[in-house]
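First, one chain by itself in structure tokens, the form predicted on its own.
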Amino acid sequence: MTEPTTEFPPPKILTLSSTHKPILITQGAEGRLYKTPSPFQPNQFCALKYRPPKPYRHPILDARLTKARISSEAKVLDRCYREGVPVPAVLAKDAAAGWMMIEWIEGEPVRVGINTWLGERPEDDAALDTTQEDETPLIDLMKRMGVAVGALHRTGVVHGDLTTSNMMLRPWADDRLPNGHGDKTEKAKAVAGDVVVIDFGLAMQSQSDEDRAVDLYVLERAFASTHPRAERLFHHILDSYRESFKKAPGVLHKLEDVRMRGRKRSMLG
């Protein structure tokens, strides 16, 4: 892959290995995402996110607001991190420099385990001769989500932009596939794995209610957009946020506030 023309160049520390070129991942508004080969560990990669100087802000306020939003997101994941919680390990930063260094996390976005999973499905999921062993390893899949997410609750820390492209799921080390199931199709191998939270941009430590049930209101949301067809099952991922998170009854009762408000927004355009 070769990277795209860009009005910057890429941060001194991407261009210190002779042998490897950084390969840019994805660029959105506010930063890059870049593969490159870990200085720690040989052979190796890890991830670089970077953050480029905006040249419509003035200088100096660019440099405080880019120090500033590495700083809290290394902060946010240093804390996870040390939780226990399933998160990327920060490896290294330069607030000042816009760039933050994390572990790289092999296999795919959760987006893309359940689509494979769901397949060219009927529109009408009504229509479908489906059991619930049938769907145990998609089930499976949703409860480690909601382990996840209580998890990071737990911690103090809303994401603030959970979805299941902002989750990945690395593969098990032993190939073991859901819930013990010995049918190794590529179906059932799409939803193995552990789920790890990543992008904490939008990241903030709070111990609100209100703001955990928003976090999981944005989830609910982007996984009925996303995933249309496997909507009636997101409740499996709230069964599990309720069974790992002790505080959950006092967020779940705060999410039909949250959902309530939402209605009224649609309907009011």
Second form
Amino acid sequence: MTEPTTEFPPPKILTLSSTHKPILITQGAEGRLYKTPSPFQPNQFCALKYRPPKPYRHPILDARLTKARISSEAKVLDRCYREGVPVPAVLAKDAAAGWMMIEWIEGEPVRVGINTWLGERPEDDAALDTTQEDETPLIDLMKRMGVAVGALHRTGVVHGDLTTSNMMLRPWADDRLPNGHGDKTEKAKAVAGDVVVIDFGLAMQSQSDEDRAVDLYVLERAFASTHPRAERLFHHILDSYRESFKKAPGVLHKLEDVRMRGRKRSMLG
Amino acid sequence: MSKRPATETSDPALTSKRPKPPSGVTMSLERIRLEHIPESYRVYGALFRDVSNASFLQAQLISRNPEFEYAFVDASTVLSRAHLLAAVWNAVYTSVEGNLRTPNVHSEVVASLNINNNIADGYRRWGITPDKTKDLVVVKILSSPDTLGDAQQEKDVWTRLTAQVKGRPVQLTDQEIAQVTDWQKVRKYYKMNGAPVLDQTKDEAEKRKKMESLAIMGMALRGL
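Okay, that is the form predicted on its own; can I get the form predicted together with its partner chain now?
Below, the chain from earlier opens the complete complex, with every other chain and molecule after it.
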């Protein structure tokens, strides 16, 4: 049991009977995400988030940390869902065993949508093509991202790891396209859908401008490095964020300080 | 009725594995398939309307009559099939893990519907109540298949159940459940009053789906 294997052993819960084999979706430093049939919703899938035991930690401490982290993530999701922030619902959990099952969100990460939209254009093109084409669908997506982050912050939750990979684009039920644009191209479809925020593994409850500003700063930096060709449009996220709750202007003000000094606060006096 | 086609994953491979009920027997008992529990488990469910012997049934539970080992759930506190099955799944899982908090897997179903750890409170709200319970959900959980086969087992469970519960059996569907749900009670028990997500949702089917999620989440987070 303790001998190292090349393939990670799945959690016990996934070794019990199921009609479909669980699929390992991602694997982070802290945990793994599987796609597996929902335990009690026929013909539906769910996401199982599993935090395996860490052999390098003392077992008692390890058990306690794992349990606390699963519970805290579940609590944050519950709070967000109640408040109407678009997040996956929790279906079941066993914090002591290190797993929770959450609603499976259909669609692609926002990262993929934006990259599909941007297509294969060469990078140095960015400055040139501002007048070339109608960017409304992409700008519309950016605005929806700002609204989603604003809703999250209004609720008193900071995400801790906002990136375009931690936001999903859940397809709209109808084939509606952004902003009645009427542009039925594949491109516009790539950036259509509701923004659903995922992965609250580093989230915490906070109402402080500082924490919220750092959240935005992390997103800004991640966005710039993931989508350099769309960086000039990032301000649309902040513009719609500004309108999304009362304290947002203060947060954006703070963001300027954070930009000056970076994510970490100085520890020197 | 409350299913959103956009998010539903329909997979023919999954559905084709569901056997039809044995022919020739008209019964409202259903074998319920759950995932991530040992294959040996058999779960049956039924809904009875206008039950007239609730007091008798509750007395059997209290006296721990082994002939009446069922989960009896007051149907007015159930808001959908998925809501009920979340509790059933939790009870079976807890039993498999050896972590039952109540005397058996059936009482665990009722306690699992609660959003706090107060077991007596769970029985009182979700369980069968003399003179009050009109419509009743019955769940039977068996940890091993019958040697005579599933069809026979299903028939036996149904024969015994219909002799014990005096009521009108109907199918355990979302539609039938919705007819007997006491929404005010459900909203209160799951602390949904004032939840912004429900005020923001206009579409009635969508709203019920969100209420279902809120209830399931409340159960999953019990005690937190």
